[in-house]
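A single chain, nothing else alongside it, follows as structure tokens in the form predicted alone.
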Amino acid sequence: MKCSVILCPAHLDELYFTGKTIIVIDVLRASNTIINALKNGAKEIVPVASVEFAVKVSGGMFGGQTLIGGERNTKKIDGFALGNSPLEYTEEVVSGKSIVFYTTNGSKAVAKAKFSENLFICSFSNISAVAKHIVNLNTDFEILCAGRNNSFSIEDSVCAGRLVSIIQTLSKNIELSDSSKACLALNKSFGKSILAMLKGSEHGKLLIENGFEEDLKFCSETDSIKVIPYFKENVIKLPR
């Protein structure tokens, strides 16, 4: 079982992940407001790549049924139901609802790797429950961080790195690229207290500064959510 680690997918072209099983962290935020929509009940979430094919998707889907939801730079985009806080996806909001979903950087991660055979969505929230199923599929995988702005962020590799860390543990057949290796290495220097590293990421002080310090804590949770959302034919659901 082969491990790779995408720091960023900037550089990369959607055939790329053709056929690849794939994970997508974007720590903060829409990796966790995807676990939790879902966790909470959202029928699906469609990522979209803009805002104005949000708008599109969204105008040719089932009325009161489907919500906008995303944000352009850590805040909620006029006329979205939504923004991209978690802790607004509450069951009361968004049970039995498609969410049309847009975000800076991970619903364009998820849509640059639509090709991928399997695409999974991790956090540090269900971080187990995906390592699990990445051992008991027993293929070569590789992890795409979202990263912020086409750029590298340290949040996104030090799950990623986390990640590796349990799946080790789990399985001895797992061989390790370079970036796989350096996602390890800041896991073991910045994991020991995740919510200390969010706040000190650049991200993190955005978020802290624009009002959203609650949804840090709520990132920072461990094995909270046990659910894996998994991306097919455009749109992200939980097995059934």
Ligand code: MLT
The other form holds:
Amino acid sequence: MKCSVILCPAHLDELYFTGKTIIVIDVLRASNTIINALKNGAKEIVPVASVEFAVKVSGGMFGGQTLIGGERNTKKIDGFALGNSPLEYTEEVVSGKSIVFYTTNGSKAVAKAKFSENLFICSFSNISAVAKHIVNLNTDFEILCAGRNNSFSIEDSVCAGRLVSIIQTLSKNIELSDSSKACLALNKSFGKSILAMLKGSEHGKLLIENGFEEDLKFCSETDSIKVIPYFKENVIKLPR
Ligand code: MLT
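The form predicted alone done, now the form predicted together with D-malate (MLT):
So here's everything in the complex, that chain up top.
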């Protein structure tokens, strides 16, 4: 299995992803919101790349069964039912619902990778489950870090390194790119306390400033949720 890490999707276009196996990571916070919503019984997440498209898509879906969620500058968008705190996506709120989802980096990364053959969503919370699944697939894969504002983010790259290191413990059949080796090193240096790493990150500091410190705790938990969200036919779901 060849493995490489895309540190940020800005320089790639949609066709790059055609036919590939891609794992999208946006630790703060889109991956965790998607993972928690689906674990709590949401029917599906519809990731979109613009607020305008979110409103348009939700207009064509069933009233009452559809919610629009996401953020701009970490905050809930006017007219949206939900923001992008994973803690908002409780069973009471999301069970049975389709959620149209826009975020600054995470939903855009998923939408950009829509032509992938296989597309999974990962964070620390489901990392071992995703690692096992990739080893079972036994195919070349690329980890797509959503990054931050078209740039590198430490939390996504450390998580990518952690994923590679778990896969290495499960399979000897792995060929690492330079980017994978760099992320392994980042995980070694910064992965000792995930919470401390998140608190020290640029995006973590902004979330704390905006009152979302609890989200950092949630997003730092490892192997707390065993689901593997996958994207197919424009929606993210759990396997049945
Ligand atoms: C994103 O997709 O940019 C993030 O999830 C932003 C956030 O923390 O809400």
